[in-house]
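One chain comes next, on its own, written out as structure tokens in the form predicted on its own.
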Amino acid sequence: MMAGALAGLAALGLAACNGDAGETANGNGASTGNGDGLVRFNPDPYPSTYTPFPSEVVLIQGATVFDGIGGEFENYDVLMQDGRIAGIGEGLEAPDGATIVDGRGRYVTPGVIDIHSHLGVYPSPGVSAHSDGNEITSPVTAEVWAEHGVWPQDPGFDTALAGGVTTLHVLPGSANLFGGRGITLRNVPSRTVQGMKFPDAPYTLKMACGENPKRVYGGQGRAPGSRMGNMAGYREAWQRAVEYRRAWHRYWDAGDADATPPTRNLELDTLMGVLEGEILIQMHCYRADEMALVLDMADEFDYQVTTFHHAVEAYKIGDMLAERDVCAAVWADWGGFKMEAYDSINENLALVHAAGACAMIHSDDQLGIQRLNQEVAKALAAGRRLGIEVSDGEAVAWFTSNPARGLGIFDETGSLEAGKRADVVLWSAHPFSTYAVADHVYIDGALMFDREDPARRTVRDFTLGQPGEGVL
């Protein structure tokens, strides 16, 4: 999906940040490029500068391996070389100079991926001065980007790493109908957010259903003040995006370098990106009836919903999600805290999976992100008590490959397949055990966390000199 998205951008004629000859700024927030003299705009003005940390050739031997796509293999080896998975299998030969890791009695999975986090925009521990996750000034703020609020020194990144999290998706909050762009990050220490950005991962757009937008703005005597108002607000914004997109395409198709281009609008840039299929919709939505309405709206304006988040009633529409190729990200057992979360059941994740839809766990929490393997264990146990047959290997996909699919990065990570990024966790015990902890966490083959090596602890300014500094 990621490669396809990039190819799509080229097809649109949106100039990539690649130094095209003749590209010049035009004062419209855009630039001329492609040598045709037409104004275009850069879809990635804050590009990733992520560079993998140095890695070695590593061979984990004799472990029980979950490949993240349903497979479970005993007494298997995993070979990492040049930052990629070089192979998994029995009795792999160690290349010269390889570091050998004894995996006997231990378990290997792909790195944990959390599709719903607010780390960085709501750092942990939180203080109000660092609270940058909600632009509660207008119900439509598609122009804001979470990455512009991420604080790379959030200590929560380190505690998430200790829980095996190698990739996380940071979203703005849910006060608004359109909350802004989300960003997918590698869980590595960096001075800048650009240094954490997952290279070429698609941008996402956070939207929110239900009680949050109508409460926040209805309480101010503004629209939306009801679910009717929510839908009206979405539709009005999408219609403006349709017209904006039409104006740009009319200009590009005419090919007249002397014509005046449309006036650029940062809010509508993002919505147009969704209509073009380049930006993925990640939508906070609890109730099944609302999700069904949103799917109708997506048909009305011809776009795709990628994932519903907090989808506590997804079990009621699993067939619809499967038919529409829409994912559901859910909690294991968190519900009942407001009316739209009242009809939650612990079997939700297993039922959505059984319906054939792409299902996954998510955290939305700085503590929950540290134990997503255990959250999956709870959801799996609830499903099995109901009589749903799900293998351990299939359930591992709930915190690895399925969130990778929901983020459009499955071509690169989320499973232990040759050629993919070597994002790997070596667990002390079965990952669904209460007692399992991550012994080693590798990102692009680099050992980023070693439970036995205190020297491999990042010490942030926020925790420097504090009790427990460097202890995870």
Contents of the next structure:
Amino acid sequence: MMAGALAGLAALGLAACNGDAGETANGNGASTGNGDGLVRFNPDPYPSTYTPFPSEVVLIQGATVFDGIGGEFENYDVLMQDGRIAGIGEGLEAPDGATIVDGRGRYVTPGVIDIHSHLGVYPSPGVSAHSDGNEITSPVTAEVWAEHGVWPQDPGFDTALAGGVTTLHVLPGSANLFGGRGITLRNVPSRTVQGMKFPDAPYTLKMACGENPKRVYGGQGRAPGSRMGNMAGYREAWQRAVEYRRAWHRYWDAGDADATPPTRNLELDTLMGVLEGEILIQMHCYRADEMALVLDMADEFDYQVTTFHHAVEAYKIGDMLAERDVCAAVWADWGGFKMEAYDSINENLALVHAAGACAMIHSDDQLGIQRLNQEVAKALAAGRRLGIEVSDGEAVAWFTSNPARGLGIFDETGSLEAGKRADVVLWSAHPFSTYAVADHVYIDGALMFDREDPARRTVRDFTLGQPGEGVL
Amino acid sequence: MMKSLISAAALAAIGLGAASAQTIAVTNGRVVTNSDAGIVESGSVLIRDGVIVAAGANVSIPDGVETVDANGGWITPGIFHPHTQLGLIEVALESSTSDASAPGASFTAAIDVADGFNPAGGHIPDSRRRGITRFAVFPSTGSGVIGGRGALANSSGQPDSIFDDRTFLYVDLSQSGASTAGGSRNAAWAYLRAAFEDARFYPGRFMSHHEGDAINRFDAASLVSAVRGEIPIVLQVERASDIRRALRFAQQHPSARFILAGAAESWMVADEIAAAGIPVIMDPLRNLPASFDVLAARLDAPARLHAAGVQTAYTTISADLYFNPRLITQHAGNAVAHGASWEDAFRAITLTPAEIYGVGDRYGALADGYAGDVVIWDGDPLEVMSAPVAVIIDGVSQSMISRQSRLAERYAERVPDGQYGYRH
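Could you drop in the structure for the form predicted together with the partner chain? We only have the form predicted on its own so far.
What follows is the entire complex, opening with the chain shown before.
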């Protein structure tokens, strides 16, 4: 089902390094497989067990439809079948047994995607025992994985769903130069994080620029204590990754089953995955000058930055981002909380878009994730006032297809195109209105949220029996 | 050429270009009066010497007065934010730029935010550009549950921005107050009761001792006006049980006046709050059990409070109180999306805050005798895509330029790299 760019990502880890996308045998982290007697690793030891909820054939009729890739169509229908988008168009015929949804006066978009969330790793309630999003013990912790900290019972998933969020990317925090691996989740209730994992989504690596690492570690009298120290820390780690990768390739290429394999290093596994192009860099950077330095560093070690997050000053270097094919994920109006956020402007997203770079909204916040459509509306309105022409349809991409691209899952979701997962939101009004709420939210064609139906409301364990049970 | 442009822009940015108040008319818009006149579909507002002299459908505009044409947009009172730290904080994580709290200070009630308030604070112009004309400035708690006394200011950026100081006393009895008090709510309440007693028996108690049971002589002298009800006490409380405790405390101190802030679970005790006649300042966007203090936070809380007859104003505590008070219109719009009437929600960010602070006869409405604070919007002010096109404070047209707007303009056009530094 996965097409194009994602095909090569079926094997996410080291096994793909010698072009032999080996399925490994026992899933215990290392194994001898492929019959050649060489040691390889299981790239997917905590595999997704996500199964779509049961779906029906659903035809939404007569809505205004944003396809997520620029299009806006009035009086359009959306047909979902077998959990996939069967088509969008005018006057589609209802298959036998289809559930008909009256979309007149309402609006349809692809499911909302948040590329920057800490739901599950900084869940509600935000008590100290729940602080699982930052391994603040060493500046380089590429070996930690956000999915090992996600609490699937975070009530924030439920409220995000009511805000139309069907897919979200959970990142470890920004205390470290290398914070660890992020994980892309389907926004469904599950007892386990594996049950939420977006099947075959690429792994990501969170990195952080600027004030956070230098404050956290400099405050302890350790490196990095400055932006110079940050860069030195990244480069030192990348160099180790280059050598680690070289050692493994030499071992595999030699094909000698009796040779001693290099010592496995979980931190360098992740960095090596980036150098192989299999793990996508999601880098927290505010300042334009720092982003430019990071792009040079990416050239130095031959890897690609997928997306700069919190890119408050992206508007200053939109042209550079466009040239390098790097996305910017930004807020509509957060700023001022630290010096590197001081130059925050509402027009950021629109300016980056106008420069031809891939731009998107992100939340980094359990309340903000519930209203990414409004955040986009604010950014769009500010841009238009500056004279930047962006259609509503293009702006819908800022909370749908562009974050999907930034996560390497655009072939599966992020737009309403035939064959894609049926991740769909039916809005009560134009999604750029403050007054619009999500009436229906579908994930893989299954109706996961219906504002009118309390029985179809996800309620995480924590809120059961609490004063806030089931409320939004 | 370049030079004159620079100075003109710089002057506008710091507001020196503002003319003195004369007669000014705002015409041709949908007028939200917040008075018995309601919403007038097509009307005008006339301001003379900084004060509104007429508002509504049939306002006759004298010849020759400065006229601002609303072009069919919305004409409303200025937004009154009831709960900010504008002018106190420039960059939150740089403590050298913040005068919001002083954990190392030896004073509590005697602290007065007016002493630290900077009318030229960097985030005030952007708040003004977004329609905020008046705001309450809050201290944070420092060395005790009593944070100090707040002030009311306008957003003109002028040296006389503070129009009412020592307006209210801020006290935190929520989870964070418990932590400030040493670790429990019990200790926080004990501290407040003892401080009250110190102030009630001021100065007699301090004839022989410099220290009261909880606070020193200077703090006690400052607390007297709050204990006597001359200024209200804003109590930060979230949990329903804490709110009930606050209502009981209010009953036991009938001379004092109280306002509840935070109040995430206030909807659960809305009838009791209404019966006590105590106002609430709350944030419509909080809806997660973010702590064990706010397990029942919900999006339709504002609607429930309005329905119960609680005098309710909105705040932006879930965003922040120094950079993003400007989001208050979005917060109000979301209250409407979740059941509040538009009129209640709009009042909650204009007239109601003014009433809560005892200045509702002067601010928050477009009616005879009210201050000439008028905003013209290009659409419904509670819609996220709407924005002001003109802001008037005390009858004076305000600059719509901020540091943020100038950054946007500087980078709106691509120029060769080094040339950015010469674009002003």
